[in-house]
Structures are given as structure tokens and as C-alpha cells.
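In C-alpha cells, one chain follows: the form predicted alone.
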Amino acid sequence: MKKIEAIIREERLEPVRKALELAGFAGLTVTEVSGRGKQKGVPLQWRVGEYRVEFLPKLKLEMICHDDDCQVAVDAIVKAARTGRIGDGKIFIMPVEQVVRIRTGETGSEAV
């Protein structure tokens, strides 16, 4: 199994959330996060001149998949989210050891 983590546009969400049910994903979590990455924030005019806000809005989306499906729900992900500029997120994947569904203690490949 496979946990995704996607950081995204928040204007993106609604997109990604249809192309991942579209390929048949439903378990998600959304997390509103703020970070920077390349483009180190985002310069602003003010009355008494330019300032700099450094950490921009984000939602960072979370899943489990299974190890056959991750690519294409990272591929659904890329899909809807790419608008073309600096600052339409990352995507990490890491694996996963084990998942327990609490309600039923069901396990493994199962819980998922």
C-alpha cells in the first residue's frame, strides 16, 4: 500500500476531488496547510510600499491505495491539478506499513 500526499492550489480541490472519484478513489483527506517552495511567496503592493507574504495558502490532500493504483491516482491528481504556473504543489509518496479500520479492526488491504 501506498500513501499519497499531494499539496495543492485550494482553488484546485474541486477538480482533483472529481478526477480522483472518477477513477474510482473516494477515501480523502484535506488539510489546509500554508508553505512556500520555489517561488518563495508572493510580492504585494500596500499603501506604504511592497511587502512580501511568505507562506501562501495550500490544502494538502492524503490517501491510501493500493500499490497497482497509486499511479493512476497520481496521474488523476496531475491531471486536474496543473494549471501551467509556479506553485501548483508537489506530490509524495511514501509506502505504508499497515492500516487498521478502527470500527471493524479489519486490517491490511481490507481497511483500505
Second form
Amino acid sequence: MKKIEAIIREERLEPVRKALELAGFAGLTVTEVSGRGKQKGVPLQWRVGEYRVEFLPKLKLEMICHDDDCQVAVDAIVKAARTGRIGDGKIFIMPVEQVVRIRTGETGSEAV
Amino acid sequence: MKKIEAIIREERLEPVRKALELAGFAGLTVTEVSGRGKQKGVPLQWRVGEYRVEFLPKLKLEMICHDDDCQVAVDAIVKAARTGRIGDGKIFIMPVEQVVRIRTGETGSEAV
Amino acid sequence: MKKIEAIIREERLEPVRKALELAGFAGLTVTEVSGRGKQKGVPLQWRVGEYRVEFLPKLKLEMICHDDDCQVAVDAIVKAARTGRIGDGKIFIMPVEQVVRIRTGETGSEAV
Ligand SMILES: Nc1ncnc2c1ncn2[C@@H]1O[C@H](COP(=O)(O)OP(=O)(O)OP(=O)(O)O)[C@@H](O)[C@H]1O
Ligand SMILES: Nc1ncnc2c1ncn2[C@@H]1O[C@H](COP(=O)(O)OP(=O)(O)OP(=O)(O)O)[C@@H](O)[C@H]1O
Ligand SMILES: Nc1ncnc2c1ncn2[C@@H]1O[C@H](COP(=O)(O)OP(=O)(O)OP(=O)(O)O)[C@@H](O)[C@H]1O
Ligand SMILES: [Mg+2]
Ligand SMILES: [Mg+2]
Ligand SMILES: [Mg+2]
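Right, the form predicted alone is done; let's see the coordinates for the form predicted in complex with another copy of the chain.
Now the full complex is given, and it begins with the chain already shown.
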């Protein structure tokens, strides 16, 4: 199993959720985060000069999936989250050793 | 070392925290998240028809523990978080390569 | 690639951000969390007796970096986050298998 973590723009949540659902993925966890990328925040012009916003609001999506489904999910997220402008976000994939469904006690692949 | 991530109902935090404490686990990090599982949100009856809440508020617990303690912790969480109804949550276990206690600089097992 | 997760005091975010920037790290994701460590919360004296705050507000920093940069980043975080008092926080390092920059589709090392 894998964990896909995607940091995306807030306004791309709905398109990403729909794209994932269409691709067959239901389970998803969303967290409100603040972030900065390569450009280190955003410079804003203000009356008194330049001002830098160090962190911008983003959403973190977390999705556990089977190894074989990982690429399909990543492709769906990239396509639905992309605007082409800087700040579109990042995806990270990590190994997951075990999954448990609390209600049933199921583990492993069937618990995903 | 392992990282246990548990997505649970908000109202099960207190029972889970107590169960973990009883089992000897103190360190814990909690994040407010929104999520959906296999059932893809929750359908609600509303005057004008059916309405679907795509994401429900949940809590994410993160706990770093020694490899040998992992199963005991998972069992404690499952037992204290379960209500038997859909939406009880999920547990994910991931590998952790290094731990550092910032105050002392301790690393590895003694830093957990 | 690695993921560095650091739980720090809220008031150490600015020093840590600056230390990471000085060390050449720009990308960073921050989440508001609540946590407890070895001391299991904080006992407070109140008129009617002792009262225990189970969870304290903390910040979780997440940073993906190249394997070779990991130690430099951890050292920068430890130095900038430390006050010497209990509750300074913890750092966890996890393996990351893949990184994707959503805007460009770049993957792996160049996407970090
Ligand atoms: N190395 C990183 N570690 C952790 N989080 C990161 C990292 N890089 C980016 N992020 C997160 O992703 C969000 C969006 O990053 P962003 O899309 O600006 O990345 P980028 O590498 O600068 O790409 P671009 O050039 O397209 O802007 C950031 O606000 C931050 O939350
Ligand atoms: N595959 C997944 N990836 C990421 N988060 C998930 C996943 N599945 C569930 N979650 C998280 O766990 C929460 C609770 O999920 P839930 O208990 O409904 O899982 P389920 O598989 O539908 O099990 P049940 O049939 O018992 O409802 C969700 O709101 C979401 O935050
Ligand atoms: N084992 C753990 N698992 C998950 N989170 C932890 C763990 N230990 C600590 N944390 C997180 O780190 C925060 C700070 O912990 P803290 O610095 O008190 O750790 P500690 O081990 O008690 O060290 P110290 O003795 O210096 O206080 C906690 O509030 C919690 O969010
Ligand atoms: Mg950027
Ligand atoms: Mg469900
Ligand atoms: Mg402590």
C-alpha cells in the first residue's frame, strides 16, 4: 500500500475530488495547511513598499491506495489540480506497511 | 520505529487518549481534518431533496512508537475508537527512519 | 528523498523558517496541531485545585528534501527550535518514494 500526499490550491479541491471519484477512489483525508515552495512565499506591492507573504493557504490531501492504483490516482490529481501557474502544488508518495479498518478490524489490502 | 496514523471520530479522542495512556503511550499529535471513506460522504434528507455532505470532520492522531509496541497501540486505538457504525475510521502504519528530541538532541529509540 | 516532520513551539516558526532559508531550503508545509509528549500534558494550578491541560498547541512542519540534505536541515531545525525547556518538540524522518511537481509534471529529485 502507498500513501499519496498532495498539496494543492484550495479551489482545486472540488475538481480533484471529482476526478478521484471518477477514477474509482473514494477514501480521502483533507487538512488545511500553510505552505511555501521554491519561490519562498509571494511578494505583494503595498503602499509603503514591498511586503512578503511567507505562507499561503493550501490544502493537503492524503489518500491510501493499493500499489497498482497509485499511478492512476496521481495522474488524476495532477490533471485536476494543475492551472499552469506557479504554486500548483506537489505530490509525495510514501510506503504504508499496514492498514486497519476500525469498524471491522479488517487489515491489509481489503481495509484500504 | 513506526508512525501510527489513526483517523477517528472526534468524540472518540478522549477514550482513545485514555486507552493509550493506560497502555503506556504518552506522546501524541492531533490534527483536525475532513474526510470521506468508502461511502463517499453522507447523504442527508433536506426539505428540497437529498443533499450530500462530501466531507465529515474527523481527527487525525499521529503517534511514533517502537516497532515492538506498535501492535499494542493499534489494538488500544481500535478498541477505544470503535462504535460499530460506518465511519469509525482507519489506521495506517508507516516506517520511520529517525527520531530526534529537540531539547536534548537525543536520537533513535531513546528519543521516541 | 526524505520527509522531515518537525513538531515545534508556535513561537519558533519564524526562527526555524529563517534558519531553513539560510541553509538553502525553501519548500515547507505548516499545520496547526495539538500535542502531548512524555510529560502527558501540563498541570496547571487553578483556584479549585490542579487542572491538567491534555493537549498543547504546536506546529507541525513538513519538508521534503534530498537524502543528502536531510542532516543539514535537521540540524538547522534543532538549533532554531530549541529553548532547552521541556516541550521543545520532536523530529521524525520518513522515506519518500516519489515526488511530483504538479505544474510541470517533473518527478523525482528535480521536483523536490
Ligand atoms: N519541498 C517541500 N516540502 C514540503 N512542502 C512543500 C515542498 N515544496 C512545496 N511544498 C508545498 O507545496 C505547496 C505548493 O508548492 P509549489 O507548487 O509552489 O511548489 P514549487 O516547487 O515552488 O513549484 P512551482 O514552481 O510550480 O511553484 C507549498 O505551499 C508547500 O505547502
Ligand atoms: N483510503 C483512504 N485514504 C485516506 N483516508 C481515508 C481512506 N479511507 C478512509 N479515510 C479516512 O478515514 C475516515 C473514516 O473513514 P471510514 O471509517 O468511513 O472508512 P471506510 O473504509 O469507509 O470504513 P467503514 O465502512 O467502516 O465506514 C474518512 O473520513 C477519511 O478521513
Ligand atoms: N511519540 C510521539 N508521537 C507523536 N507525537 C509526539 C510524540 N512525542 C512528542 N510528540 C509531539 O511533539 C510535541 C512536543 O513533544 P515534547 O517536546 O514534549 O516531547 P518529549 O519527548 O516530551 O520531550 P521533552 O522531554 O523535551 O518535553 C508534542 O506536543 C506532540 O505533538
Ligand atoms: Mg512555487
Ligand atoms: Mg465509511
Ligand atoms: Mg514533553
